[in-house]
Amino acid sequence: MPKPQARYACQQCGAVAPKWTGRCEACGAWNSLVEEVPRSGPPKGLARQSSRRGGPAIDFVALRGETAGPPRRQTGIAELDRVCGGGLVPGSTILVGGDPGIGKSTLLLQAAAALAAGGGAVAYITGEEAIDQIRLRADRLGVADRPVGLAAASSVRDIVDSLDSADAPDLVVIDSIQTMYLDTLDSAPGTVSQVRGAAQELIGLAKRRGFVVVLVGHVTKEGLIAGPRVLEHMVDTVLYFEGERGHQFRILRAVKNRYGATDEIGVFEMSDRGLVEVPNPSALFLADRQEPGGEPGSPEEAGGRTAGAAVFAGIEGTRPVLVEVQALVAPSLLGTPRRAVVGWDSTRLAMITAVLDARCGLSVGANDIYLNIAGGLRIVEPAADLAVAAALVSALTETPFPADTVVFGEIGLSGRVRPVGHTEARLKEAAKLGFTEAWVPARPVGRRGSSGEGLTTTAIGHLSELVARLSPPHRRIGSSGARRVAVAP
């Protein structure tokens, strides 16, 4: 039998080349090809004989089964269960990615301890740390007395042999998948073939024995999970753990979920005792903002009426979240104005700036613009357009945005404000936090809308109406500080 020839696999895209080259022909990455020796297949005669004989027939069944699906298992952490769609589904595989040191191991150790405290059997297998390091973290989190089985192993064959039994645990945590290796592959751990092969073995074992496998994945400098993209297709759920080092809270976001809604988030606060759940993230993101509705001239009223800040009523998954959009507009000293955006799409900011200039007669684009979503949350929905425009106009004209008002809506290139979904949930969340007014898109004729209890809604049909509300004639300024009157169409 001839010896299998070596091949070279790209560690970025998984493309295979017959010989080594400095640059991958598929994705263009440099120095990403690694030599791999494929496993030898069956003899040619056996393969030819199997193809002639054919395989066994496949049995087809109806869509509706006689028995109900397996019940979800609660981890004891409500935010994690919420992101997973209501709990963990037996036999499923979850991939958790995030920046180094963001708290992935802390979260999973807390979840494993909470599930073990509720009577579940849990196995925590690490390939990066020693047992003593895990015990130190457990002591810091106060969960050292929970019946969690710890093991330090990297061989997938050893892990499968240990778990492939009738008394398999309910939850298995693998930290991390990049450290696992198959002894049947002649490549280093973390390569494309090792990550793909190790994940396939663990996923097959989870389906066969009916327990939940949680895989921890490293991320690249672009923020994506390292390794082949096929890994995200193989698993059932993909979770990203996000957050800024300078902020104390973390966001657990679902980008794929076969058993629940995507784009669902869970909010945690990092403390010296580990991660603490935040049941009301709106109050956390607005913690440094004074309560709306203060008396005129009082510190509460002055603190809530800062120029360049507007409260946006957004939706993350199925959860309404209120965040503060902060903007600073300053005269530019350079030929090309500076743009600094944190927590939002910089391309969409350029579009909003162009619409303000072309449709509303303002000179916003000639200034330096700094935009920030307070609290470290990243906003991706277009409903934040109107809040961003409100913050920009408020900063440009030095007119404070009303402290007891929230705003949301999508802006078109014509300047028209388009309606967005989940209006009722946004308004109810704003009313619950004490806001009394909302600037919302104008509803089309014949469509009924709803508002939160005790909340007054003001319809904004065109961006010029927002500019007119925030731009008193004696306070409008242009690009170089000269006073300018913006004429609304």
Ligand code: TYD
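Numbering follows the first chain given and starts at 1. Here the rigid core means the biggest group of C-alpha atoms that line up within 1.5 Å when the two forms are laid on top of each other. Everything numeric in this text was worked out from a predicted model, so none of it was measured. First, how it differs from the form predicted together with the named molecule.
Residue displacement note: residue 13 has its CA displaced by under 2 Å between these two forms (rigid core superposed).
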Given for the second form:
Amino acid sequence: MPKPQARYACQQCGAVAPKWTGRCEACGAWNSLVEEVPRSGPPKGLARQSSRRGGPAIDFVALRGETAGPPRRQTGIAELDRVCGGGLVPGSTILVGGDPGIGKSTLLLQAAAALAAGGGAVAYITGEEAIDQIRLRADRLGVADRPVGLAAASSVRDIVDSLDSADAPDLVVIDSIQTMYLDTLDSAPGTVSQVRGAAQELIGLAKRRGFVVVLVGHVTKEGLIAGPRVLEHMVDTVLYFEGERGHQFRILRAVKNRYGATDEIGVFEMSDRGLVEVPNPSALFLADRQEPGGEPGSPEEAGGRTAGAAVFAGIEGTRPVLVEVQALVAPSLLGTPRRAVVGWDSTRLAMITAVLDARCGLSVGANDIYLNIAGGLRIVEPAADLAVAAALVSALTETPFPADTVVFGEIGLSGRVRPVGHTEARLKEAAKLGFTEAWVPARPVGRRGSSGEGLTTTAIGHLSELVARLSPPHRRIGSSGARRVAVAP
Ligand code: TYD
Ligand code: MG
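Could the form predicted together with the named molecule be shown next, to go alongside the form predicted on its own?
Shown next: the complete complex, the earlier chain at its head.
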């Protein structure tokens, strides 16, 4: 039998080349090709199935079958279950990505312990930490007495051999996929080929034995470590665990889910006893807003407030979330003004400053601009445009944004404010948190008025109307031309 030909896989994009080159021809990355020697036989775990020459025939079945919606297994951590679409689906694979140190191991140990407490059989396999480290963490989390099977292993062959039996557990956590290796591949653990090969084996095993496998993968914010990225198409669900290191909030975000909605988020708070679920994120994100001595959101108390902050009524997945958008606008001493944006898209900020300058006669763009979404949340909705504009204008004109008001709407390049979805849910959440007014996009003619208990909605049709409201001569709300729509309770 001829010796298997070596091939070279790019560690950045996964492209395969027959020859080594200094630069990947597919993605242009330098020095990223690593030799891969294809295995000469199937890995041991799969050997018994494909021992016949030519492999077993696959079976074809009809589209209609006895499949009644996927069964779900609740972990007992409601935020996690919701992000997964209502619980974990047996036989499926979940990839949990995130920066190192963000709390992935903590979350999964808590989930494993919660599932075990509910009677599930759980295996937690660590390739990264020592058994003692995990035990210490379990102690700290107060879950040390839960029946979780803990193992330190990194050979996929050993893992497959141990778990490939009828009494396999219900949940297997692999922490992390970058430390797992197949001994049939030559490359080092963590390389694209190892990550892909190891995941393939584990996913196959989970399907065969009907358990849930959770793969942990370290990914930097920019997705720089290519490893787990190549897994995104192989797994059923991709969750990203994110948050600013200095903040205690952590957000679990579904970016792909074959068994539920994407863009759903779960909010946690990192405490000294692990991650605590946050069932009402809005209250948390707005917690620091309260004026000393003043009622949160009490009307007409704007006098003591600082300018440059507006509350955005957003939607994350299916859930409304209120967050504060903060802006600081200062005269620039540099040729190119500084821009620092945390939690939002800087390209969109550039667009909004350009629209404010071109359509509203302001000169925002010439200043240094600092924009921050309070609480460490990252917002991707275009509906936040109007809130960002409100914070910027408020900072520029030094006019505090009314404390009892939320704002949302998408801004077009003409300066027109466009309607966005989920208006009802946004207004309801705002009313629930004690806000009394909302600045919203002007609705198409004939569709005026909306519900939202006791909330006054003020339609903003054009960005200049917002500017008029936040300019010193027009400080009194209601003095500009915008329509004011009273809403029946
Ligand atoms: P960890 O789960 O190890 O992160 P990852 O697996 O994503 O690399 O979390 C590590 C961080 O969490 C560490 O900086 C300490 C912090 N932490 C707490 O603040 N409280 C706790 O109860 C635990 C277990 C960790
Ligand atoms: Mg970890």
